[in-house]
Amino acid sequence: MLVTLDKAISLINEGKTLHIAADDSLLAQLPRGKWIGGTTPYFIAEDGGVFTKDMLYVNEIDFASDVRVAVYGKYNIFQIVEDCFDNGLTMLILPYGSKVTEKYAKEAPDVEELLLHPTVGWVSGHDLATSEDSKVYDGTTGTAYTDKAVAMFLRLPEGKTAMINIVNIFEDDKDDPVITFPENTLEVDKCSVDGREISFAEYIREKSVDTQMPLVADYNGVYFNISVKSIENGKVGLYAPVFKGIEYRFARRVSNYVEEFKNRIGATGAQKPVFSCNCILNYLYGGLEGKKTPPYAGPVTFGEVAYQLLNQTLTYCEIV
């Protein structure tokens, strides 16, 4: 929910377990207690998506029996799957453009322990109109971090579990030929198209690509989006990496975002998330300013976490 800043005080007073999204200059008047937050002016709310600098977005955690907070750093981020409890659900939020986050972000996949822990959460952002930094802080000591990730560790009560799932609106065109990378980056110069070396920049010219629509790959009949980022002296930037040996399509078109997320929203059955959050690219193409996703509320990210980094999804997590 959106509140104050006064609401936000209190509620962190009040000893209540909390995760927080707002802008910089109110997450740094919070006082010490337990909660993690991270920056972005961006929201999906009850009434729909708002950029506001004035109110903060919180999510109240009151399904855990325990709770424990940590931060780290690009050379110890996978330590969270030894730190986490065994039943129990890693809500992470990870500073966009650091290189705890890109490290994160190209090695996940691979840490095969942590498809054992549930893990949500997001890469948190700024104003698009700034050169801000993006930050997380650590509540518990009322620290923020640009180089750093902060982990909130929820202990479930018996019998509960954590539920993480992902809508995305996007599949890969069948028509198009398939792409493949030679490594795992986040920079890409050459790619192969049907088994022949070309440069992806050139690819995406030639094919007149819309780059708001991601590279789609399908892993094990779920699909992935790698968004593309920027074009710049012939290589193109993503935001999450792709990877060696994965078969990518861009994505076929789609032509009503908000109807899609309806259709798919309708068909996921979840009736109360505990945190979701939405993608800045989602928001952006999507025209999602005003618009209402039900029941899903919370930060709108520069990358959303469901296990690995992801892109241009709509990630939330329940317990069952």
The other form holds:
Amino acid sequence: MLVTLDKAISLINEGKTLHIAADDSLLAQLPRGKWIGGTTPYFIAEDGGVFTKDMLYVNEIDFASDVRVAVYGKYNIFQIVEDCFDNGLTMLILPYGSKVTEKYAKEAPDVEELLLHPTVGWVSGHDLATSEDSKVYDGTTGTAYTDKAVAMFLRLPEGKTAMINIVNIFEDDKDDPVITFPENTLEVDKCSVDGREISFAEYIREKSVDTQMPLVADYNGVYFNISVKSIENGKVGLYAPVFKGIEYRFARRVSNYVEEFKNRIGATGAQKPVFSCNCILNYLYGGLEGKKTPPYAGPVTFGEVAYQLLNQTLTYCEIV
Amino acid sequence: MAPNVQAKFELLLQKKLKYTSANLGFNMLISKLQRKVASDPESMAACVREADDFAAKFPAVVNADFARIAAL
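How about the form predicted together with the partner chain, since we already have the form predicted alone?
Then the entire complex follows, led off by the chain already shown.
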């Protein structure tokens, strides 16, 4: 829920365990306590999508039997799979544009046992009209970081499991050629289209690809998106990495973004997500300002974490 | 993994059967194991063990999936 600064301070001082998303000017004023946070002024609140630097989005964590908070850099980020609770949920916030985020993006899918430890989270961002730093906060020390990730490890009561899921409005067109890449990378030079090596930037230009539509990869019936960030000097920048050995196609065009979201959300059957976040690209391209996506509400993000880094996706977690 | 589940699960990893779980993590695991088996068919036994480890960790979720896979 969106709350005022006074309310957030009051919740922290009551000793509540909190996940908080807000503009840096607000997070910097919070007292120490059992919370982690990340910067963003964009939200999908219960009343609809909103840009605000005056309110904070707070998730109260009332389902955990134990809580630990830790901070990780690029050299030890995957220590999270060792440090987490055996039956638990890891909430992870990574700062946009940092080395730790790049490392997580590129290597998470190869991390042994990551799938045995439910990990959900997001990439913190900033007001797109500014070039402010994206930050994460360890509320237990009151420290902000631009180069480290913060994790909140939550122990779940016996018999409870964290279920992470996504809502993705994109699918591939199976008639489209398959695109593969020679390495795990966030910046692409060459790709292979139906086995023929070609400049990826050139392919996008020749095919007049609408780059608001992401690349999608089929993970056993679940589609993961890779959004195009830029095309400069013959190279294609991506918001999430492509991986060697994975087959991609560009997504089929979505004619009514908001309607498609409604349809997909209706199909999920989720009742009470304890956390959700949605991508800034969905917010912008889908015109989600003022639009509701019940039962999902939370920060609008520069990347989503559902075990690995995702893009242009609504990500959520339920405790079942 | 029971033998009747394992027989179908191996076909799933060879992409001779299709099954999508409601559990994102399990789908990601199946996809990863399918790629592993495609690049090294000898890894099948290790892949089945990895799926068993996942099932042991999340029995409430995966046992229902295994029942559906056995019925494919």
